[in-house]
Every structure is written in C-alpha cells, then in structure tokens.
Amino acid sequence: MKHTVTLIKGDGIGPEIADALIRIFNAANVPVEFEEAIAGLEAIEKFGNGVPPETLESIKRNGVAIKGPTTTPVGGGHKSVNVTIRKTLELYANVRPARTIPGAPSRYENIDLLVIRENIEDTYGGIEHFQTPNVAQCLKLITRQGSLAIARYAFETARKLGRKRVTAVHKANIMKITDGLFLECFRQVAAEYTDIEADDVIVDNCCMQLVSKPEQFDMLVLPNLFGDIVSDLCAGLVGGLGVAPGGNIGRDVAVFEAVHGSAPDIAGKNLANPTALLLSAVQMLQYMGLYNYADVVSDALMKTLADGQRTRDLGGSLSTTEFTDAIIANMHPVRHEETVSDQPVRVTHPVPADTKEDWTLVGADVFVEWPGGLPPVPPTVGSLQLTMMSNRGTKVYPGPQPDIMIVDHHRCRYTSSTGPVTTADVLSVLHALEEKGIRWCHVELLNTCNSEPRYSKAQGE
C-alpha cells in the first residue's frame, strides 16, 4: 500500500536535500509517493503568497507532509512560512529529538533528549505594536487549552516511548501570569500519570544545565519562544541544526521539516548535507507506523556517518551526490513487510471544565503617551482612582519617584475600592483623558477570580 505524502522542498539548498530524500526512499522501496507542493520564495514570486492554499489542502488531503527548509526575512518582509503552516494547520505540537550521532562533531557523548515544544501561542502569536513611536509592545498569550494540550501530548508521548521523566521549562518566577498558568497547567496533568516522573525547572537554569550536565534530562516540554530557544540549544549538543530532526504535530496532521536555515550561499554547489531532512523522514516514517523503514532508512544514514563519509560541514569531503550514494550503499534490505498498526499520538483539544469562580472587575490599566515627565493624569474619575502609575514596569508614582530613565509610555493604574466597576466607569477614564489632551493607547481590565488579583504588581509596588 502506497502512502501519499506532501513534499515541499522549499528554498536555497531544499530542492538539493529533497531530491535526496527522494532517492534513498526509492532505493529502499518506502511505500511513499510524493505529491510536490511550493512554500516560500518561489511561492511568493508567483502567487504573492508564501503559502498558497493549493499547499495547505495537499497537506490537509494527504495528512502527511515534508519540508526542506523556507527562507524567512529579519525584521520585515514576508512572515515565517513554517509558523503559517504550524498555526493555520493547528500544529500544536513541535518534536525535536537530539541525540548524539557518530560522526557528528560534539562535545558530548550519549545524550538521548526530547523536546516537546507547544508551537501555537506565546508570543508567536505575532501580535505586536508601536504604542508610541519609541515603545513597542508584544503580547505573550498563554491559553489554558494550549497549555494542558501541550503537557498531556508530552506524558502520551513520554508512556509511548517508554520515557520515564518530564521536565517542564519556564520562567514563572518572573512571569507569574503567564509561565505560572503554564505550569498549573503541567502540574494538573502530571498528576494524572502517575507512572512518569514529573519536575520542572527555570529555563535559564535549565539552559546552564544542558550544557553542563545534559545527560540528566530525559523530556522537556516547554512554552513556545522558550521551546524555540532550547531545541536548538539542544540540536548544539549533539551537532548543530545540520543534524535536527524535527515534526509539528497536529490533530489529524503532521508535517516534518529540517529545522536549519536555507543556506543560499551553498545552494546549487551540491555541498548540502541533507542529514537533518534524512532523520526528519525517518520521525515521519515512524509517525506513519512504517518502523521497518525507519529503520532501514536510519541504520543506512548512521552507518554512513560512523565510517567517516560525511560532507563538509561535518568535517568531510563528499558532496551531496556522494553523501547519497554512499548512503544508498550500505542500505539493508527491510527485514519484513509491514502494516500500520500503531497509531501516533493524538490529543484532543481539552476544554476546561465550567467553573464558579467569582471573576470580578475592579478597574482597568490606561496605556498613555506623554513625553517629558509623568502625565498630569486625572487622579479621581467617578468612582475609579488612580492608585499607581508605571514606566517600564517600574512604579513611579505614588511615593518618591526613582532615579530611572522614563519613556513616553505610561501605564495608569484606576482602581475602586466603593464597589463593582463597569467598562462604562473604565470609558469615563478614557473620555476624561482625552479632555485633558492626554493620548490613550492601550487598555487593559483588571480581574480578581475569589478576590485574587488575576493581574501583576509593578516593580516596587
């Protein structure tokens, strides 16, 4: 039985690096046909789009997709096609194995680590701002469905694969908020599997620790930018992104991509080393149940490796071609015919359960632009009083203004301490700033859930 999978061999070195996915699955009879569709720059010259839509239904049509790398602009331009595909295609789930591989240049020996990398929100969610013309803002989105989603998939995972521990990366001792519902998160579906070791730790110790001791850790799950970060930290460990298998996961959808960049200063020279798309189709075989294959497909790239055939940027001298052939040379013939049986991991998006607690509004935050000084804010508007402002986080006012560097970008803290708030009292804040001549640009409301503030304090307040 043939299984058709989407090929997008995108950008730079991608064309190269497909072509020799392509041939070593034919020499080893993969039951895969690929279906071709376009992402990245070509896409854009012809159709203006990085993603067209004819790719995504391929994608949706087939289940099952491949890409080499797509080129992505610093700082303008078109946005990141991998984050189109992941976020349009609810691939919420970024799987980044990093193990140690002979041949590969490394400082460090048997490291076996998986990282689980929730790949929808955070601040990936690309929202972003000018507040005022000298403050930009990004909003970092931390949802109780992606988080518990994330965490059951990594447990699935981790009793899939015999895994014994889960460690959860963070840095909720400064964003309380945000990385702190990330981790309740962690923490309620820990309880449940009960069999698996569960811990968490800092990110930027977590960081420190993987390159002092990165044989201690078994799985990681991790917030998105976070998760970004420390997949490729671990791809370091074990090679470079030359050698980083990688798959995004969704419900009903998987599509497996080399993670390194495009290499357009390569492209075409016939220099590319296609090991990391290699591994990223061996995850895809296995994601497809084809384990024979995967194995046949592995054992080949590894032995390859071990008896010193590599390409230059592994310290040898084979170009792509001969990378291939040789490759294809010490392929084993599968030991066995095969069929689907084991089913990938699949998590249903949860929906937490309705609650009782008491969500309370109690006032707003006005964002204003002033420069020069603190704004000459109304201190009282009906019901809500100004009760703190901050410059960057760090309270100015009430009390002895410190000796910090101030910015044309305030935040006004209105509170009540009479009774419930209304949006009708918050619009009140806003119509009397704009009497006053003060420009608002941001709002936001302030809860309390069972009289908790569900909200942050400022620096010194």
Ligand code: NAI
The other form holds:
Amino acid sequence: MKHTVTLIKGDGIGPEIADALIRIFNAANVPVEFEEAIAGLEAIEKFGNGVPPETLESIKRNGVAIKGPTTTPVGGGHKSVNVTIRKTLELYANVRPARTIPGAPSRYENIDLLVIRENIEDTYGGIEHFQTPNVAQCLKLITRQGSLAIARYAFETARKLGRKRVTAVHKANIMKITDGLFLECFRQVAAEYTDIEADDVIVDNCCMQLVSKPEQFDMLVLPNLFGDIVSDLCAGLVGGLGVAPGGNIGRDVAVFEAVHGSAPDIAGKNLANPTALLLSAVQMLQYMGLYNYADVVSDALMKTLADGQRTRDLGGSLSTTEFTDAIIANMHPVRHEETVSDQPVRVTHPVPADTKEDWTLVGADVFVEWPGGLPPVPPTVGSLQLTMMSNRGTKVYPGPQPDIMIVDHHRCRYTSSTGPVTTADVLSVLHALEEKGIRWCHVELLNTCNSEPRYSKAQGE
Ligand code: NAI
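Having gone through the form predicted on its own, I am curious about the other one (the form predicted in complex with the ligand); can you provide its structure?
Below is the entire complex, every chain and molecule, led by the chain shown above.
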C-alpha cells in the first residue's frame, strides 16, 4: 500500500534538495507517493498568499507533509510560511533530534539528544503593543492546556523511544508565574511516568551545560522561545543547521522540514546539501511506522558521509546530484516488508477540570504614562487604595526611591483591603486618572485564587 504525502519543494535550494529526496525514495522503493503543493514565494506570486488554502487542504487530507525551505520576503507584511502552517494546523510539538553525524564537523562526539519545543504559545503569539511611544510590550502566554500537552508528548515519546530521562528547561526563578505554570504542569505529568526520570534546569545553566557536557542530557522539553534558541544550539553541537532535521507534530497532522533556510546564495548551482531534508524524511518515515525504509535511507546517508563523500558545506567537493548518486550507490535493499506495528504519539489537549476555585478580583495594575518622576495619582479611589508603584518592575513607591532610571511608564497597583472589588471599581480608577490628566495605557486585573495572589510582586516589594 502506498501512503500519500504532501511535498512542498519550497524556494531557493528547496527544489534541488527535494529532487534528491524523490530520487532516494524511488531508489529505496519507499511506499510513498508525493502530492506536490506550493508554499512560499511561488505561492505569493500566484495567489498573493504564502500558504494557499489548497496546500493546507492537501496536508490535512494526507496527514503528513514534508517541506523544503521557503523564503520569507522582508517587509511587505508577508507572514512566515512556517509559522502560518504551524499555527493553522496547531502543530504544537516541534521535535528536533541532535545526533552526531559522521563526517559533519563538530567539537563533540556521541551526542544523541532529542529536543521537544512547545510550538504555539509563549511570546510567539506575537501579541505586541507599544504602550507609550517609548515603551513596547510582548505578551508571554503560557497555558495549562498547552503545557500539559507538551509535557505528555515528551514523556510518551520518551517511552516509545526507550529514552531514560526528560529534562524541563525554564526560567521559573524569574518568571515565576508563566514558566512556573510550565514547570508545574511538567511535574504533574512526570508523576504519571515513574519509569522515566524527570528533572529540570534553568535555561541559562542548561546552555552552559550543553556546550560543556552535552552528553549528560537525554531529552529536553521547553517553552517556545527557549526551545527555538536551545534547539539551534543543539544543532550546533552536531554540525550546524545544514544537517539539522525537524518535525512539527499536531494531533492528526505532522509536517517535517529541514531547519535551514532557502540559501539563495547557492540556489540553482547544484551545491546544496540535502542531508537535513533527508534526515527529516527519516523522521517522517519513523512517524509513519515505516521503520525499515527509514533505516535504509538513514544507513545509506550515514555510510556516504562516513566514507568522506560530502558536499562543499561539509568540506567535501560533491555536487548535490553526485552526493545523491553516492547515497543511492550505498543503499542496501529493505530486508523484509514493512509492517506498521505502532502509531505515532498522539496527545489530546486536556480540558481543565472545573475546579470551582475561589477566583476573586481584588484590584488592578494600571499602567500610566508620566514624564519625569512619580505620577501624582490619587491615593484612594472608592474602595481601592494605591499600594505600590513600580518602574519597569522595580518598586518606587512606597518607601525610598531606588537610584534607578525612571522611564515615563509607571505601574500603579490599586488593591482593596475590604474584600472583593468589581470591574466598575477598576473603571472608577481609570476615570479618576483621566480627571487628573494622567494618561493610562494598560490595565491588568489582579485576582486571587483561594486567597493566594495570582499575580507577581514587584522587585523590592
Ligand atoms: P540559510 O539557512 O538559507 O543560509 C545560511 C547559510 O547556510 C548560507 O550560506 C547557505 O548557503 C548555507 N546553507 C543553508 N542550507 C544549506 C544547505 N542545505 N546546503 C548547503 N549550504 C546551506 O539562512 P538565511 O540566509 O538566513 O535565510 C535565507 C532565506 O531562508 C530567508 O528568506 C529566510 O526567511 C528563509 N528561511 C527559511 C526557513 C524555513 O523555511 N525552514 C528557515 C530559515 C530561514
């Protein structure tokens, strides 16, 4: 039986490395039929849209896609094709293996790491605003559902692959609420997988440990932004982005892609290295349960590289087509017919239980624009009292003002000591500020849960 897979050749070197992939799949008799779909520059030129609906339909219909790199035009308001595909199809897990590749220049040996990055949330919602002409803000959203799902995906994958340890990477010492939630969810899920070791590390220490002793880690699971950075760092441990594969996994759909870009400097010159796309294809075949074919492609590729047959980027002299010929010449036939014995890891995002927690509005942080010194905001409005002001997170009122640069953007915390408040009380604060000619630019409501504050304190509070 043949499986249909959507193939997006992409831009720049994309078509050259995709052609190498097609030749190698044909030589290995991989039971995959490609359905070509377009995305990237060609799609923008034809349809004014980097990812046409037909392409998304093809991916959804087939459930599996492999993608070459696409060029994101600078300016012109075009969204990145990759981000559009990930978000539209809710591909919540980005899976990046970092394994030592024979012949790829690297300072390290015997690396076999698997990085699992949450792919949707965090600062990648791209929810950004200028609050004042001088102060910009990006909203970091971490959800319980997203964090539980990525943690479960990591542990299920560990179990499936026989890996021993999953390490959560975070900055919960500073972002106690957002990364704190990520870590809390990780620990909750870890408790269900007693056969797999679970621990955590702060992201800065993680980076230092990775470059000094990478073999100490087995699997990493990270929120989106740290995952983006650390997965590239891990690619650097094993020879760089030119040999880094990746998979974007959703509930019913997965898209595999090389991590590198469209390399316009060498496009059309028969110089591109197809290794990263081929390794992504190996990851794809494993996802599809076609392990024997995955081994055939991977073994031939590794043997070719180990023999010193390489493209120019890895210090060799072979063209894309010569390198592809060499891989095909090193290919052994599939030893026995494939039987698909297992299913890819599938995780359903949990629906949070109705906990009936005592969620109570107790005040608001009102951000105001005020040039020079502390803003003369009213100390009391109705039942709400001004209890704290901070400048870029550092407390400047009450008490002595620290010796910091004061930016024209202040957080004024109004809370009630007499019990719950309403949003009408908060609106009264905004009106009172306007009456005094003080411009407010942002409001965050302050809630408690079972009397515990669900908001952070200021530095120095
Ligand atoms: P790039 O990865 O395309 O190129 C960086 C350097 O690495 C270049 O010197 C290039 O020749 C070399 N290189 C990359 N892949 C190679 C390969 N397979 N074989 C041999 N050499 C290779 O990064 P750059 O120049 O920053 O981006 C170019 C375009 O690619 C941009 O439009 C960018 O938006 C897009 N891009 C797309 C990605 C994707 O679709 N997954 C990821 C990263 C960038």
